[in-house]
Each structure stands twice: as C-alpha cells, then as structure tokens.
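Shown next as structure tokens: one chain only, the form predicted on its own.
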Amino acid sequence: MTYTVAVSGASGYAGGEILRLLASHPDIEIRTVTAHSNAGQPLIEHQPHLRSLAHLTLQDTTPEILAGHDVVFLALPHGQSGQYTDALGDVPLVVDAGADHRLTSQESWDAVYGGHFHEPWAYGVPELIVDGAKQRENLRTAKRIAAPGCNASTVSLSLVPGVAAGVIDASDIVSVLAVGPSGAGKSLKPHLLGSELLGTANPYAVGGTHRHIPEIQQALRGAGAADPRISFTPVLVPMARGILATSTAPIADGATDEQIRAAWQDAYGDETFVQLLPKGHFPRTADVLGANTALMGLAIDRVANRVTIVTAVDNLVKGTAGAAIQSMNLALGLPEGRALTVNGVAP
C-alpha cells in the first residue's frame, strides 16, 4: 500500500528534512507541499537539495488542503499547529513536528510557551522508557503524534535508562549542550546569522528558562523520578547541525559500576538508532550528520561521585525529523527503520 502525505512548512529547516527522508521512502507518496509567505512558489527554490521533488509547488497551508490525504506532518512554528490539528479530524495520521502537543502538563505549557493549550499526543520518541515499557508501543496504535524537541529528547534518552534503574538521583541534572543553529528554524534572526555564529560559542537561554526543560521533566518523570531537577545550558556553535549533550548526575546509593553500565546497555543494546558506545568511547557530532543515530558515551565518575553521560545526534534527524518519520512507520505498521539510515556522512 502507497500512504499520501501532505507536509506543512515544507520551506523551512524541518520540513525540508522530513521530505529528503521521505523522499526515499518506498511506502510513501509526498502529494503536497504546502507554506506561509512562500506558498505559490516551486519547492525547489527553497529546498534546492530536493532535486527529486522539484515537480511539487508550494500551497498554502490551509486545513482544506492538508486534509484527504492519510498522513499529515505539521512543521509549523510552536503555536500554530493546533489550529490545523483541531480541524484535521478526518485524516489517518497527523505528526506534529512543533511542540503543540507535547506536553502533558497545562501549568507546564503556560510557563513556557502560552497560548491554548492542546491535547497531548503520543511522544514520538519510540527508545524513550515510559511506565517500565518502550514508547514504541504507545505508538504502534497511534493516530496522532507529537514529534519531540531535539534538546530535550537528546537529553531525555542519556538519562532516562539510569533513572529507570535506579542507578541516579535525577534531582541534581546538569545538562550543557552544543546545539546547531538550524534547531532554531529558518527564519532571519540577527543572532543567527553566519557573522554572529562564527568563531564563536553563544550561550542562550540560561538559568533554566529554556522552553524544553519540562518536556525533559515529564520524560524523567515517566522512568520514575519523583522530582526531577535539571540545570540545562544550551550553547550555539558554528555548526549547521548537530547536538552534543553533556549530562551528569550523582550516582544512586549503593549503585555499582558494573550496575550502572547496564543500564544503559540493557535499554539499548537491542536498539538500532540509540547505540552505547564501548567503555572509553565518546561520540562526535560528526559521526551521526545526516543519520538517525543517537551515539552515547559513559564515563562513572567516582571522585565526584557523578556519571557522565556524552550524546551526539543530527537536530534535523534523529532529532526531529527521522524521530517524525520512526513513529509513523511503527504507527502504519510498517518496519520501523523503514527510509531511515545509521550511516552518517563523512567527512
């Protein structure tokens, strides 16, 4: 069976990569394209790199063009997507890849981002713990499906195994990351521009007012911590793409080395697109650019009393646009990797 798809923001960083992978994909028929201030035009004008698509003209992003296909993926801006997910009852399967139906908590959504809030959908984060189970089952029978902040599910993946054991005290997190500018979207924005970004590190939204804080909140808190604390730093770096997470927590009580290693191998040892790397071993972003992979390292730190855990994944990809795709395969029932590769591009 050919599945019709219709993708919204497709001018923008994330709709671009959620077409480059379905492009590829050979249960997939991409019908529509559609967009803001740039609908009218040919895509290829704005994704040049989609030669494959150049057939496809921008439309405008209306409820009654999205609808009569059987998937729809939303790249819109925080707070947009509702409007079109409230009037897109009809259609299958919806992915939002905007945070309009991420979180569970409406005091949470309020804090950070205001506006209606909208109900949760299934996280779409398949590797990701919840309630001692994978997320994958959750998604298997979903319909509509909340595709995850890149930061937080990043950061969300290294710690979750080590709170599900039991093996950390997730009530002291400290979080650093070196993010790409291209997870902040494609509109012009002074900070963001190349004579800003080069040579340099940028720190941004310190002091725990960044907006995926309680989305990795309510990870934690459905591999079991009671009251998760993060101290989350996000710095740009004159990179396109990537993410490089640091995280650290104290180790647990009584929590063994040989105990705290297997956490994190018993949740991924089996998993394709989250892979623990050997002792000693820590990822490059480099190693996962333009793959589905989140590449991890741990290091038990017994003179502070801390593990370490190091994550490397492409924002665009495993991120958010290869996690959006991921869930709608196990949603369509069809092989989860299916269009989705481990192999990075070097160099």
Ligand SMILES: NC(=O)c1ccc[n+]([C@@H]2O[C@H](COP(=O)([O-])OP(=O)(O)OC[C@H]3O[C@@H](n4cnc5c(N)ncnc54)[C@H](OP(=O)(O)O)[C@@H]3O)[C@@H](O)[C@H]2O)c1
Contents of the next structure:
Amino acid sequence: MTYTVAVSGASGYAGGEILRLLASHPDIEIRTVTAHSNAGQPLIEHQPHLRSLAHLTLQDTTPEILAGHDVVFLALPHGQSGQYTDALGDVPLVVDAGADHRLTSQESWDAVYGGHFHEPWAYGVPELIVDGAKQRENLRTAKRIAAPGCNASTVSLSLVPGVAAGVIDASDIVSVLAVGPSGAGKSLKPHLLGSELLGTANPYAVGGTHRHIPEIQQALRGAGAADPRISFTPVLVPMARGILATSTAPIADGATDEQIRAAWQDAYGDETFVQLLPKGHFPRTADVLGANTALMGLAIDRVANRVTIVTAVDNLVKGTAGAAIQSMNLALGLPEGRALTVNGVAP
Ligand SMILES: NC(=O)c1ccc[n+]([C@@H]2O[C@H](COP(=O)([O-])OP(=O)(O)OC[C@H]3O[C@@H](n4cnc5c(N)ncnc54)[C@H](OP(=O)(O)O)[C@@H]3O)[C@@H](O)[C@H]2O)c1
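Given the form predicted on its own, state the structure of the form predicted together with this ligand.
Full complex below, order starting with the chain above.
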C-alpha cells in the first residue's frame, strides 16, 4: 500500500527535512506541500536541494488542502498547529513537529509557551523509557504524534536510562549544549545572521528560561524521577546543524561503575538509532549529520561524583524529521527504520 502525505511548513527547515527523508520512502507518495507567506511558489525555490520534488508547488495551509491524505505532517511555528489539528479529525495519522501537543501539563504550557493549550499526543521518541517500557509501544497504536523538541529529546535520551535504573540523582542535572542555528528555523532574525554567528559562540535562554525544560522534566518523570531539576544552557555555535549536549548528574548512593554503564547499555544495546560508544569514546556532531542517530559517550567522574553523558544528534533528523518519520513508520506498521539511515555525512 502507498500512503498519501501532505507536509505543511514545507518551505521551512523541519518541513524540508521531512520531505528530504520521505522522498526516499518507498511506501509514501508526497502529494501536497503547503506554506504560509511563500504559498503559490515552486517548492524548489525554497528547497533547492530537493530535486526529486521539483514538480511540487507550495499551496496555502488550510484544513481543506491538508484533508484527504493518509498522513499529514505539521511543521509550523509553535502555537500554529492547534488551529489545524482540530480540523483534521478525518485524517488517519497526523504528526506535529511543533510543540503544541507535546506537554501533558497545562501549567507547564502556560509557563513557557502560553496561548491555547491543546491535548497531548503520543510523544515521538521511540527509544525513551516511559513507565518501564519503551515509548515505541505507545507509538504503534498512535493516530496523533507529537514529534519532540530537538534539544529536549537529546537531553532526555541522555539521562533517562540512568534515572530509570536509579543510578543518577535527577534533582541536580546540569546540561550545556552546543547547538547549530537551524534549530531556530529559517525565518529571518537579526541574532541569527551570519555576521552575528560566525567566529563566535553565543549563549541564550540562560538561567532556566528555555522552553524545552518542561519537556525534559516530563520525560524524566516518565522514567521515574519524582522532582527532576535541570540547569539547561544552550550555546549557539557556527555549524548549520547539530547538537552536542553534555549532561552531568550526581551518582546515586551506592551505584557501582558497572551498574552505571549497564543502565545505558541495557537501555540502548538493542537500539539501531541510539548508540552508546565504547568506554573512553565520545561523539562529534560531524558523525551524525544527516543521520537519524543519537551517538552517546559516557564517563564516570568519581572526583566530582557525577556521571557525564555527551550526546550528538542532528537536530533536523533525530531531533525532528527523523523522529517524526520513525514514529510514523511505527504507527503505520512499517519497518521502524524505513527511509532512515544510521550513517552520517562526513567530513
Ligand atoms: N528546526 C529544528 O531543528 C526543529 C527541531 C525540532 C522541532 N522543530 C519545530 O518544527 C516547527 C517548524 O520549525 P522550523 O525550524 O522548520 O521553522 P521555519 O524554518 O521557520 O519554518 C516555518 C514554516 O511554517 C510556515 N508558517 C509560518 N507561519 C505559519 C502559519 N501561521 N500557518 C501556516 N504555516 C506557517 C512557514 O511558511 P512560509 O515560509 O511560507 O512563511 C514555514 O514553512 C517548529 O514548531 C519547531 O519548534 C524544529
């Protein structure tokens, strides 16, 4: 069977990456692409790398145009998806790359996003441990999927095994991330101009203000943390895409080195797209560019009495579009890794 697909936000970064990956999916026909200010223009003018989709024209994003497909992807600025999701009741599968359906707590939503609160959907990170099982089991029956925030899923995947196994203390987590500016989208913003970014590293949302913090706390609670607390500091660095997240947390009383490493090994040893590197090895963002892979290195620091986890992802693949398509594959009953690769583009 071939599934027909509409992708909204198709002129943007997340929508473009969803299209790039779907273009090589053998079970998918990309029928419709939509945008907002650029509606009416050829897709190829905004996504010149998507040569196989040169025949498509960006249409307006309306419920009528999105309806009638087997799968709809929404890749819109946060706060914009809800108006469409309410009107897409007849679409069998909707995957939202925005934040609108990620948070289960209205209080958290009000604190960091504001505006109308929409119902939470199945969270699109199959490898996360939630209530003692992998999230992929929930995705197999999902009709509505909330793809993750890129920073949030990177940090959550880094820490959840240690929380679930009880070998780290989730009340004192510190995460510092080097992030590429594509994570902020394609719309023009002065602080994202090349002249502001090249040759410099810029911290932002410092001091507990980043919107992804509640999403991470939600994942950590799902793994069993009663009151997770995280100091979270992203730093923009001059690479178009990629996240390198360094997270540390205190070692739980009595946890041995073997138990700590086993927590991550047991969680990810059978996974294709989340891989723990051998002891002493740490990832680079260059190793995961274009790949649906989260690569992780782990160190046990007995001087500071903390575990350090360094994780690299491509924010546009494992952080967004790859997670969305992996989740779609599960929901459609297709092989989970179809159209996704573990191999990065290097150098
Ligand atoms: N970038 C990432 O790494 C990343 C990672 C995880 C999640 N996400 C999420 O994915 C979503 C899209 O992000 P992005 O980075 O792709 O942003 P982007 O590059 O700025 O693209 C935004 C897209 O949404 C369209 N759009 C803007 N306002 C709209 C409206 N009112 N109605 C319909 N369409 C509208 C734009 O169309 P026009 O160009 O025609 O105006 C464009 O196609 C966001 O919610 C973001 O949080 C992004």
